[in-house]
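One chain follows as structure tokens, the form predicted on its own.
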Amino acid sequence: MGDLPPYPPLDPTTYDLIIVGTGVSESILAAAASSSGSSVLHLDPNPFYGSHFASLSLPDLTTFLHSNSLPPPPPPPPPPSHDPSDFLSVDLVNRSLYSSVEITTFESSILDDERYSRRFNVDLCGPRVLFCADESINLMLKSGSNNYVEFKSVDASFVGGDSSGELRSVPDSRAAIFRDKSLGLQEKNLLMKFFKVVQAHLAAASSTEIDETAVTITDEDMESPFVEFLAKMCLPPKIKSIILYGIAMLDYDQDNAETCGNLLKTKEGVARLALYITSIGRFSNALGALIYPIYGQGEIPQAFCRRAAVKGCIYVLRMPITALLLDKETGDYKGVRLATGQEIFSQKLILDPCITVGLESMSSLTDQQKETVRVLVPKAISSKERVARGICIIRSSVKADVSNALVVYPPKSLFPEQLAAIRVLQLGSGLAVCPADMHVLYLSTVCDNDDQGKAALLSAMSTLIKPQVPENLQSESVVENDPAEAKPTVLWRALYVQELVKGEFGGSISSASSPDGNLNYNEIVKSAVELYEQLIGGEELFKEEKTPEEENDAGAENED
């Protein structure tokens, strides 16, 4: 640990809560616990905020992926404690969440220039956006974290038809449905009728008065598979595909119960449609349902960290922990040992999902001690617990006149063996993620194994991007208007597979969630809220706080 900065000893040395890792879950918990009055120490071994949710320059992203995809080195011998007999020391190790990392530079003259490559803010957990009405936005508004981040809308959403490159617009309003030239008049009428039924059902469900004449979806239909309800509404396959994968954002083939990882019920499908519908028009500066943070997804955990710091949370970056400290008699958790050798104590501990207990340490523990650290023992990887991710730096856009766009390829749309949807998010320089003449393309798909996931991503890339050929950029511009050559050119590419780890409550020691395979943060936020309730005991997350002006007004009213 000779590369650690010369940190002075931390003071104080005892906290209510220690959190290691500044991912979204950990940062929400730090902000919530600090707001409730708990003393919080928030550490991160990285030199940046965000952990697995960070937005990084190309050199930093390359370094992170390579260093976090290698087998962890053996832990160094623990530094001597002030009194080695006080506690039992359990060594911690970092396991890799990433595998099959493949990074290729096609334009070294541009992207190998560090001054140029550091103008990128590239998401480690992409593609990811936020719905204007989803829980992460509500939580940011409630906590005040929204004051530290700014969003812009995603211009358009498309569903890919097949490998020919056809992209069908996802209609997000009555006007959009009738403007869509890819839909026939009958298809437009059926889609309008379907949305009217859903909106009428939602209006009736939210009304406090019982209306016998209100149009509602029956209880029987609500418990049936969503795909069957869509068929009952006489929607053609093209429309069903847009609803299932372009709006409800499902992963698996809903028409095949054998291969489907999650056959969605109608009540869940209607809830997803409600999220989409209520997101449209919520904010005046958002054109559609989806928004993206300027400077990248890493701004979201940073916003919660800033809120936590305002409430007294102490932050230390570049600070790994090397061991847990357990009571020798009871096996209870007491604290952690920092890489500097200092021992820090707390009542509760939350760890980054890649931190685990070394197997050598586990073999020497008693049953009670093993129970204390059980959430840190690596679980066996079962099927469908991985997500393949891809990043491309491209010249020009995949869709003419559209800078920021989401593209979804439903299962089997690109090739027969495609088991899950492939999501593609294109972002332009207006979001401060890349230079003005480029775009960043993010791709992801859930998968059973690395080869399957990477094959799916490469198929989507070949559909959207021109194959790289040994020609300079000037010669390509000559055929810019040729339809066969209109696809953008890839300048840099990364492929990798990430393990999915769910957060887990373990009493004194808990683990946070890794980035999941979803498009938004709802499941991650839900996991963080549940963990907070278990840690704090059901106390409300981010109690409504009055501004100084509101407090003064309340005081004036009391005086009257």
Given for the second form:
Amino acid sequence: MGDLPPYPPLDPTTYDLIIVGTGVSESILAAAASSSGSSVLHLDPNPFYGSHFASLSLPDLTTFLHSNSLPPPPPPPPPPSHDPSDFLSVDLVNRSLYSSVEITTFESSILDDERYSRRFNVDLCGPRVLFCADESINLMLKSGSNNYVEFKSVDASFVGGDSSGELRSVPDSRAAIFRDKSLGLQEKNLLMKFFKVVQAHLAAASSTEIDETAVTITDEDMESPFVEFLAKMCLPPKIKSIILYGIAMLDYDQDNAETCGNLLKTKEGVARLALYITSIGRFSNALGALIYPIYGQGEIPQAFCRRAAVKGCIYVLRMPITALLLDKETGDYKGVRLATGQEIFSQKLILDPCITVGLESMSSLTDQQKETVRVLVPKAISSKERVARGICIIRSSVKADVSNALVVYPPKSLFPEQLAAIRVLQLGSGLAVCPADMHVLYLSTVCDNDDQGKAALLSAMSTLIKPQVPENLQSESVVENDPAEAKPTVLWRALYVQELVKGEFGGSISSASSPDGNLNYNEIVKSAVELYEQLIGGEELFKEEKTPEEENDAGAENED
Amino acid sequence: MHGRPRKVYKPEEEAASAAKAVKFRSLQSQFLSNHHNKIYTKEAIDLSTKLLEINPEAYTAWNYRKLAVEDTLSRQESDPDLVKSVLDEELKVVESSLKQNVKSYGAWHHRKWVLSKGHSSVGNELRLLNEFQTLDSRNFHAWNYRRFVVELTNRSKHDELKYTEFMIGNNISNYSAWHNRSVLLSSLLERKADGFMPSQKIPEEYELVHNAIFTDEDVQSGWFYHLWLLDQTVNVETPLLISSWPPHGSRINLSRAGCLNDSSSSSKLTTFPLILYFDQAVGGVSSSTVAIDSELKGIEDLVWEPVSNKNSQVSCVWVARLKYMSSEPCFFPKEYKVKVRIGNSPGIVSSRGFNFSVPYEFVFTARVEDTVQEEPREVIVSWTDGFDIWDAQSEDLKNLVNLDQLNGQMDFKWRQEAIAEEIDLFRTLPDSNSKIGKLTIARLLMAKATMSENDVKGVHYEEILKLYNDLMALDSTHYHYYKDEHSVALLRKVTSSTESLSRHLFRYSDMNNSVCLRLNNSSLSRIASVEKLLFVQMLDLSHNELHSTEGLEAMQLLSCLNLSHNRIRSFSALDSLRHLKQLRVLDVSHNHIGEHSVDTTRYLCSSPLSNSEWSQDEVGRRMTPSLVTKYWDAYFVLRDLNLKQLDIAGNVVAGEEFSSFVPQVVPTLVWLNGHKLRS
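Right, the form predicted on its own is done, so what does the form predicted together with its partner chain look like?
Whole complex next, starting from this chain.
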């Protein structure tokens, strides 16, 4: 960060809101605030949009992970000599969001060969997809940022890890249940009946007329654990597992209250199914429930940023901030000092989740000042706030004839100690994320600690791909189940564990969310919307942007 | 398309459509003048194009274009390029019309017509169809046209079968796709194409439709397809002889009294019927296809007649009247062996075109006895007493009743297995208590009974009867259907064994111990299993719910029939009795004849009195024409019956006037409504 090119001073120097970091929640807030007429300065220390949600080339991804996982760099250079005496300057430090980063290249041509190296758009926050009926899609349609992204369908979703070793497609619709080869007739019947009950419940819930005859799920059932409701519907374990982990996309073993923490209630489960059901067929050109943006997930924050820019938000990339400026008297937030040394002022500040106040700086602050910067103080990290992620570049596909697919391994399906579901997303060149003969495979699982998470991911990898022993590296001894199987070969692999940080409102200074362990953006969008309401007041996001009619016409641009 | 609400038009839209109509009318009158003047210039044709683009339903315009094309082709036949361009232009017009209205009969028909002219390429058609069928996968016009194109291009039926599977996979409610599948399979199974042996393919199809039905029991298309499959399983293509009179191995006594012959007949030439009962309607039964070996005289000029209400030459039942001479004095009974051989020479063909291919023969013994000629007593048959219970074990019963079906030779193994599997499976259907679930199990059990008569005992019939009883209570809309099926099952149960049948059999002592079957008070709404009852001479069907006598025509030995207290609404409903040459006693009292003034069967012929069978002169000689006109339906039925006793009381029609009319039509009548007409 020392090699910053000379940068002309920013003008104006005062804004309603300064946002640092271009992740999804920061970008939504930038677009929402600029749309409502606030002046916004949106900064990012990186040379690309998206921060922790970016899609990068392999070298850039490697660099980003390494630079964000090193122990915090030494305190930045002391403030410039012309220290303005008006403000108290509080130095900021980067905390590392990533740990145990392990990047292995099995075939060096992937990095060296000009044909390949720049043709990757690899997500930092993968595996991640959008449901057609997601709140994030609604928000994009509402804000008009959908004009900057194109989506394609994820062709299939599978549940893996049953005894046969086969990937079973998720029977998520009547047609899919009918076509399914692995379900028995009774199972098909029970599953479809269950879907009908859920659909009838949703229809009754959404209709304005009160229909006494409508079959709904009782209030008592709605408050009971979802697993119990599934059992009440006579669903056999195999189907329960498909619904819980392949459709409702749950992480923890719902049959084990101990490891799961709190069991999902039926009403939450039904809400998740509702999302899935309403996703199917929302857009006529989307085949299933899931879609993925062409050129990678990094397109999503970028689309909101473009929308914000149209509404007058000012963007500066490659611009870290080094310090906060607080009022000496009151301890109130006043502004920030850029890496160029320029001081910029604003009413409010929103920061990337990895920007914190160093402990040594904290000691010298008054209580009032501490209160202002409280959201920037790193808190003790509880055990369940990590997600292990893996990225594999593979040759050929994990499932013949399918390019873009989601695979879920429910808890305990790969090995008895497997705590949480492992989700795997394979994407192909059709989504412009990799060269034509390859696929990108994303894996993730929530975990208590790095070793546990990585072990789970390696186990999933070993079932899906042929291990390659790197020339110079001692790899873990992975036992191949069936050497005869035509499994894809891995060319490049990254494994890392990411800390989960939730956005927090702190008055004048707030922090945004890091990527979470979920498949979609719903939690992140929800917290961004909450933060917006707290910052700006009860005003609705993007309320004036579009009439409902236009919204329908727009749809998600979805080419297939 | 499906599930779209009807649009309500706003006033301004209505105004716009009125303006459009004015424009259209002027276009149309211009077009019609071209049409009438046979103008086929380019401008005139373009005008029709415009018309069709606005309204693809303009049939006249399509016909005009056909004439125009014919006109052009007649002048340009020699130039193939020009012919092609003319036809291609037609296809283009059709395509744009279909985009306007994808369900336009005229447009689809015109396209077929263009293709039938040859010359043009058909490769494009499947592409177009795929487009339309993606748009609306259930458009039956498109499916219809698809079959036409496939036939024309000789596209492989296997590929088409795969296409239906694909379409069903997308939406199991696509009835058109299921239907097309059944059409394709019928043709492949009939041709015995490679891999399409019924014994192998039909079980595979069952598996497919199980997936649909179990996935969603509310999918009607699946149930329809299942019913079609069941039909394929039960019905054997080749016609079979299922019963005969006299039965194989039987010994029958031929004596005048036993046959209840007319006393007035002075001839000693006596006949008795020979009945062949097939499982499906067949034609071509004649003395060349049915050979009879016997020393019995009078079999040379045997005439086989179809016994059918329709005036057709196909029927399930064929009868020949075997004559025998009893003129020579014969004080000792004489026995003759009669051997009947059927199907040794080809010619018996089912209405669906399949040959009776399994030759069959049966032998019976005719014992001719010249009994002392008692003057037949003119007694009234009372139906109340004189019935003697018949011992089921007695030999003469077994002699008359042959309950074994004659289909032993056919291979029913895979069919029986398939039905057994279906029954087991549908018993596990979680909603087997649904209407369609119950109905399917009842139908399957019936099919099982049909195919393995000897293995199925009463238990199954009890279950079938219970299922239909449940269904009548559950689903009143289809009550009459269930009631009929219940009657069929009940009659099948009665005729399933000698034991159960004998409970209903009696000897009527007042009439030379005639064999009497009493099925009164059985709540029957239709007649079935007649093939097992060919020996019956007296039949008591009183106190049932019958609407018609259809089916009884096969019971050629029947001489007394009691239909009192039923639901017969007209004489037309008794039409089948005209075939019963030996019927002498008929009781139709307490029915609904004449109650309903509008008899729908009247509309089948514009005016009964213009019927060629009926000649005013012939009638005029014997009876009052005004009464014939009034009671024409009674006339047509009764004039063919040689009744001695008729009971008609308790019907609306039965008044004094009608009572005076009946003896005119039936001169042989002795007893009317219990009163003797002449001494």
